[in-house]
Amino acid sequence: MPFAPEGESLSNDGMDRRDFLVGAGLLAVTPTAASAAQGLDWGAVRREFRLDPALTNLGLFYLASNPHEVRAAVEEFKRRLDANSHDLMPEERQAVAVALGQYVGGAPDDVAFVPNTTVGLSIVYGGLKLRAGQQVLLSDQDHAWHRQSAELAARRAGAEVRIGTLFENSAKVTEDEVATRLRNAITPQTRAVGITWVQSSTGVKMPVRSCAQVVAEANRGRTPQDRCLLVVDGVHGLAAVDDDAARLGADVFVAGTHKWLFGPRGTGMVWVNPEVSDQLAPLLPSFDNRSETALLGPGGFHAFEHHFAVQAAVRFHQRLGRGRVAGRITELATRFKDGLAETPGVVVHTPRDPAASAGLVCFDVTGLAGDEVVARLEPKRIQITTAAYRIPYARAGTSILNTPEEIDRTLAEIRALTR
């Protein structure tokens, strides 16, 4: 993937991307093995984090380690709150909204703050103006807590949650297949469609734009009260995919910012298309009256130092370049998938095509359940996870903090399991 245009400004002081990266030691002035992808010294990036050097961790997406810049921001806001706990720094709340809005390609007033994806989805479905007899359509590959958020809301309204299947084989999924199945599943009673941008159950990157087009077709002639909203759980796409979440065509986008974005723990966001903000009502009192959407965020006292430091995580990613970050994630995921596919006794369930996948790779080892694969690798100081779904595949995530050597070492140990 090419460099951003030379001299592109990323800060108000006129510092360009290359100046910042060279000054921070993250951009290799001459090519190195660690900087083969997009010119970045990924080893220097890794050293910004407090990782266990003895652990090959392919589960860094779970609850992210924070770079030095984010840790420093948390400590600075904590110091200010300790000095005067009555200074809740409202200007910092606006700064976070601006940072997240810019990062997803939307407006600050269209962003609400939530502590995680689960709470965000619960607020969205719980606040959706849902009537008895209407339906929420989900996929059988959505997270259990996505499903439960919709079910709790539907139960209160006398509505129904329907579960559909949007592809037959995750490894061979096509955009046309998903769009056709979704089109056939939507009925006049469908009030919302919930999908997952990058599925943690399969690693499939869903074609959100095509799904949005299908939903738009279904909405022709509908009244606002019957409009079908497209709700996207985007937690494994945000900061892992080079795209603007607010420009995918969805009506609502929900994501924790403490995974691929490397934000502080307990932080997240909801973006709402302003055309449908009147279709969601707040469930809880809010401290944030910036806009109709901002009111969706729960009020009360929070770990404000974590919340305010989200802007530091956004700055960190912007300086690296979202395209470079996504390119590195794809490079390592492709290396892992290719290695698994060449291993007898291993079945890869994530599409090989980078256009249909991102940083999560799901697979099976013949004769071993997913949790057994995890357990066999643990003594080798290799951390992977299982996808806790209907079929609990073994699962790895390729972060920009991982290295090609870690990928190759993990592949070698998986091959040893098949002998």
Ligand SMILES: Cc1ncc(COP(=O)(O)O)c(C=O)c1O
Given for the second form:
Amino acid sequence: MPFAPEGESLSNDGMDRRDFLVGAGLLAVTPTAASAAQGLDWGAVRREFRLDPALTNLGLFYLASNPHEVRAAVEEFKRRLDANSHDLMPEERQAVAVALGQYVGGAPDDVAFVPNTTVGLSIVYGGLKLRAGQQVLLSDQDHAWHRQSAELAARRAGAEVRIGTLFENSAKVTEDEVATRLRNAITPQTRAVGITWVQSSTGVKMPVRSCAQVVAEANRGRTPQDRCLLVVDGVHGLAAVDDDAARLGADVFVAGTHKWLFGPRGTGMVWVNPEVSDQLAPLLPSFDNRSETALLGPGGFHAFEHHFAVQAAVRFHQRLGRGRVAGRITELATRFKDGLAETPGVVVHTPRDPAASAGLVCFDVTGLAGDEVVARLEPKRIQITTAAYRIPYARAGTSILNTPEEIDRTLAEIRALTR
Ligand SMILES: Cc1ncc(COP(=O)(O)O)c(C=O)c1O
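Show the form predicted in complex with the ligand, please, the one above being the form predicted on its own.
So here's everything in the complex, that chain up top.
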């Protein structure tokens, strides 16, 4: 057995837990007939995690809880490092690159390891060969740390960050609207466009492919030094949306693996289109010399047991199936949005259409600020959040670890707030 857990028991009969997941457990029981995510016992999936059973946690996307398999992997790598910290296991670094590459539909050499989305974005903008007078174009819905990463880099280069508005009303956003506004905002000086795959401020899933097409049109006739790169903050899409992140048409995809993927805390990735890797210079020393892109990953010693165990999180998701995971997330988000839409006094800011949304649902309760909604649900043992950096709508994330009953209970408590 590859990852003998220390101090944690296997399934009752001592069977390898991986067999348990594939065989008798997760795949055995069919949930609802209408489920988009048929064929998995989601209760068994949830039991792999050490969640507080008394809490309805609709904020599981915030910072991952880890399944048994990931915890066991961390323990095993820790044991090896404790035995001999000179054993830095380059083969495991390669295995993580292969696993992440496979999961996003890209090559292992095009993946760099970073501790989180914020550092990943900072390394990308900081390393981008940006000249004085050039611009980085972001939207008003990108995360504050995305914006700051770009601003810090632009300031050093004598460049500027421009903030555009890519849609008027998040709940009614259309692909055409985003593409048209983006086309109109790009200038010959635009060296990078930064967008967010699934916005944590609105829950909108951005049409990355359409944006990529607009950027490609803008790039016609440009030299590599002037080429506009499309940078995607993908943290709320990775392991929530059934798509190949490396095939969305973006040049750079950055995501923490410690949110929807359930990877160890303090882990993340950057994928770079090999056609543009020469446009990004490393910002920090690195000893990950697998490739030009790998060198973007900051060096020095890290909590390697966490980094190496990312492969266990990928394996966990691959066994569940990316389509089934996204299907379950969507099913729960739709249930929640439908319930909110039927509630007088509640305004939903996330599109109802699953094609324009994923697992984040933002809403308002008339007369209450978002953080008041959070505070009123807390004594009911319901955890939701707000996006503090933007208009702080109340926000819930539907994870595969949540249940339809939790969604219904939360809806009932929200209804009670409107009376
Ligand atoms: C859209 C978005 N980008 C980036 C971040 C920062 O992520 P990380 O903690 O991985 O740096 C967040 C925060 O949760 C976020 O919502």
